[in-house]
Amino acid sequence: MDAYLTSLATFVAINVTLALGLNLITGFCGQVSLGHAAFFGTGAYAAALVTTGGFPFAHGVAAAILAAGLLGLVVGLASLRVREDFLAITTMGAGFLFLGFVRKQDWLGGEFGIPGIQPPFAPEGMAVLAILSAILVWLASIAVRRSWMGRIFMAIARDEEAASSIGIDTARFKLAAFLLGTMSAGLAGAVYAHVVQLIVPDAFGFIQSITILAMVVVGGIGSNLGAVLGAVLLTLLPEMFRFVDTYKLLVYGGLLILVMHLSPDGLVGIGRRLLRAVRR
């Protein structure tokens, strides 16, 4: 495969494999984040720290998804008696405190980040490595979805009160989620630190975090096929129009717009009306 759409396949399936991580706490609990870029550099940081220290690549996998699923039941914790607009200010603060933190330290390089980080693959094996973790991610997903967890975490995202009386707790179903989608990120962390060999604090501020949660509105909040959607139009058109990746907050502020004005349900609810018009 040409080099090129090698290293396109494997960003579009480490952006899916985030919008889907993204997908299970915001579409499917109702709990926005604005900060889903800040698990994701700590399955990055982690990962790398393990690997560069002689470490085998599936430690530093497992270290990823552990660090990144316990930075996201703290923040899920921070986050318990705040919602919609706090809740969202609550988990940038998140974001901007990894980013902070990160900066700062020398361990773990500071502004110069991490470099010299050794893939366990050649590039075509990162994309398949790439897919394959965005193909667990989706399966997942379908999983929690269809299963009882899945019927209680949209119960709290359309009445959290409702589902509340009725005895559902639902601090532990809010963890859950956050534990499930942070434990995403930190999965694609892991296979993005590898992929681009150096990780630095900026490719986890906060534009990440909002081209994350673009992707899983455009393509269409609370459905696993158009955080897929989402993710790999996202992905591609920075790189079929040059001119996005320039403007890349105003192009992706204004789909923003457009979808929840013309179409809420994103990608796949155009999809669904235009099969029905279809079909009458």
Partner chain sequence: MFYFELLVAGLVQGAMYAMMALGLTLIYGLLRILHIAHAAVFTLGGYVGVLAANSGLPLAAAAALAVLAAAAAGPVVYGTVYRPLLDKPPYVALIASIGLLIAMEDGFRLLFGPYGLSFAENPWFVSGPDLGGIFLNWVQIALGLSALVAIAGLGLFAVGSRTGVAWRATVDDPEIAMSFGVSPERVRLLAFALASALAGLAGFLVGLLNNLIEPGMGNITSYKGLAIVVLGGLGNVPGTLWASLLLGVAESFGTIYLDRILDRDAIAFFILVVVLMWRPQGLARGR
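Positions refer to the first chain, counted from 1. This one's a predicted model, so the numbers in the text were calculated from it and none came from an experiment. Rigid core: the largest C-alpha set superposing within 1.5 Å between the two forms. First, how it differs from the form predicted in complex with the partner chain.
Relative to the superposed core, L255 undergoes a C-alpha shift of no less than 2 Å between these two forms.
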Second form
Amino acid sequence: MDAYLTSLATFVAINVTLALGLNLITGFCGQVSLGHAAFFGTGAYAAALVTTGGFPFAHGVAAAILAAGLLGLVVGLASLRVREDFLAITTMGAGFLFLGFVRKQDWLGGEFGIPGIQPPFAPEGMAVLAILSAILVWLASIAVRRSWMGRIFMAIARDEEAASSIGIDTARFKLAAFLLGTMSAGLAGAVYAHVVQLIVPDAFGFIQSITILAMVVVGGIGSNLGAVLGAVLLTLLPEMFRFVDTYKLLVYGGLLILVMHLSPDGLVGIGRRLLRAVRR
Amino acid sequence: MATRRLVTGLLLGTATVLAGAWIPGAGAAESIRIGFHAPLTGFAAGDGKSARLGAELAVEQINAAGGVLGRPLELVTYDDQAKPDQAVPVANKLLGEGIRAAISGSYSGATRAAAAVFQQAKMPYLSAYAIHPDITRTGEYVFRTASMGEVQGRGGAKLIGEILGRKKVVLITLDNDFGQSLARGFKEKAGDFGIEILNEYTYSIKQRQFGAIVASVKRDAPEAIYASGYFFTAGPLVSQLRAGGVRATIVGQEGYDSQNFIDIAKAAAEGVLITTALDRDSDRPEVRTFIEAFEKKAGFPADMVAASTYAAVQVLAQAFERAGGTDGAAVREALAGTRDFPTAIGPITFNALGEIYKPIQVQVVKDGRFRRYAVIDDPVLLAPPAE
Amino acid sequence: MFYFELLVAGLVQGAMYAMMALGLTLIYGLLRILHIAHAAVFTLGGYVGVLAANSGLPLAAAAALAVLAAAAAGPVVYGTVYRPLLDKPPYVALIASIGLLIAMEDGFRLLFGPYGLSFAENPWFVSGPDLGGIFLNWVQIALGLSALVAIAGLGLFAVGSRTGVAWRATVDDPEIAMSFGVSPERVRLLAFALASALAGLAGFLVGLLNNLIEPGMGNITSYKGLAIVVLGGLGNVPGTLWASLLLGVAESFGTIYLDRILDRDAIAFFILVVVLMWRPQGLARGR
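So the form predicted alone is up there; where is the form predicted in complex with the partner chain?
In what comes next, the whole complex appears, and the chain from above leads the way.
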């Protein structure tokens, strides 16, 4: 396969993994997070530390999932105290804190990041790995969605107070959503680190967080298929827009506004309406 | 419904565009294609613009003079937003478009990410001005036409301690790989020149307000300040230091090297010294041609980024000539064998790692322009690492 | 003396945060929108000001133009981007706001170039009153005064004027306000105009202070502004002022003393997280 398409497919798959993870938190459970890149970064750093330390890649992946999940639990616990808009800003704060901390840590390479991360496979192999990870998270998300846990998540997203009034321990389920979502981000981070082969703090900043959120929302918040579509579209968008060259970001920003206006439930919403129109 | 039609149209449109974007560009068959990536959008777009103009100028001049091996050069340019995750697909895209070599007009993160791709494809690759130490360590196909940060930092120590004779120094360090490697080199050699470092402050690239640092520097009362930064941080920093009453000599580096720095700091910029690659008062023809042609093409004075990218294209062109073809391995050999090749940023010789030694130009701001102050030509002090 | 200088530097910085955060808090209070694109309005003020000043207008006139342009832009942003989204979940407006910020930032870059613009003459920056050892230039003084005037003005306006009362009624309950003949739409337009005027003035003054107007100059300030809004107790005007000043001073001292541990831009969020753990409703008491 063409090297360009291979690398594109790899990044699409990584972003799909990220978007599906965030969709678990924000889509299913209604907890808007503006700091998802911090968990992505945690995974990337953990995996890089482990494999550059001479351990096998599988250990790196395990460490990434563990570390990101652990941080997810901490942030999740912290965010139990706040709700809605407070939560969005708190998670945004968690993102900035992560970055501000990593930048100053010599053992994480500080501003220089961690170089020389050896990929376990050739680029094609890494693409397959990234796609398999994305599919794994997708299947897991579908399973969650169909389970009793998924139904409770949706209940919390719809009306948290009503959910707790019928005896649902909302805190536990919110934590579960955070844990699952951030573990997926950790997995994506491990793959990312070994594809790019170097990681720098800037790759995990606020812009990355809102890009992931935009994928979820543009695709159709709360829908697994939507998260996948959103991630595919927004990752390929800059590539498609190479012809508009310097206007790329202008078009990207404009498109976000447009989608929110035409279809706040995203691409999936457009699809649903089209289907309904066809059936009629 | 109108809205629905609009949406369908939009989707169809993007699909068409998508299909179109994936057809490899069909250029003139006989031209030699050079891949080029730079940040054309996003926060680093200023440097990206300078880099692109510099590279285009070199290509135009080379083609006007008959091209390389009798064939014209063709620059294939893509935007990387200075991001590693954009640089990897861009590098792969370039590889798929029949390039014979590639040049980075971008920052360290994107350059390191792309370097790994080009090294694996055994494609000769030059970093024009990204300074991260690990770039050339990616492999034998990766070269750099800029002085490393550490090397420039050592030059800064010699400038302050020996040439200027200032011994009490405060460091104001930009918190990124550029600033950190400059500070590393400076501190490594400061003792050799009798410099006492009173204090070091750091700031982030987003910072423009330096009130707290100015107050602290006033308390430290240094004889000189070694402050790293780019024109957009250094301009506000220098004007706020001066406005706050700090009179110490300020020494900067090639990040300052843009007329924009002087436009921002105005009178406060007068007397600021920088260590850089471009000598405005050089009488060497290769430097004069560049400075004049660039200002004519761009409409603003040349800067270090443009000069370095321009030089990178020239270095690559002579390597094609000496290799007598465009075979990757042969071009790599020719690049590695480059000795004293004259460019706008001085004569270029690569060492075993693909790093260059070149004298450091010290420029001073005088009457609103950069002017020659001194040249530090010290092959021992300024030797780049060879492995 | 040194500590006093740090304090002053922090207060000036805090005044800038206040100018940004006040607008954000007004808008949040009325509409519950996290208006991240406020940063672009701030930047607009900077660009209009620098273009006006460089075309030969006196600085005071350029400032007035910057404020007017921003004040006009605010209601336009509300009408085109936010109004159609008011009945949607809050993240919809948030994503639209992010899209607007990205598009406007790049629009500035395309229109005015990637290098940014500088004032040809910057007399307010290079001169200032003699305050006995502390050097403050006129721009810093203007920034501090504007923040104070804005706070005092908002306070008087909210308590003393008819529109102010209508405003508070709209915040409390738009439907009841409407039944008393208050038009919530007019109040919202007014809020956007006021908030944007403050941001535009701040953008202009910060432009003078940096002598550099850049496409993304407002971004980090608006992110921190959102943190301040939460710290101050969402929608609470005096709380916002206190939180802004607290953050400015904390950053000023943090730049010197926390240098090795935490990036300066993370200090705001460190305070935010700590405070929220301790008082989930923010520093000030809820309204």
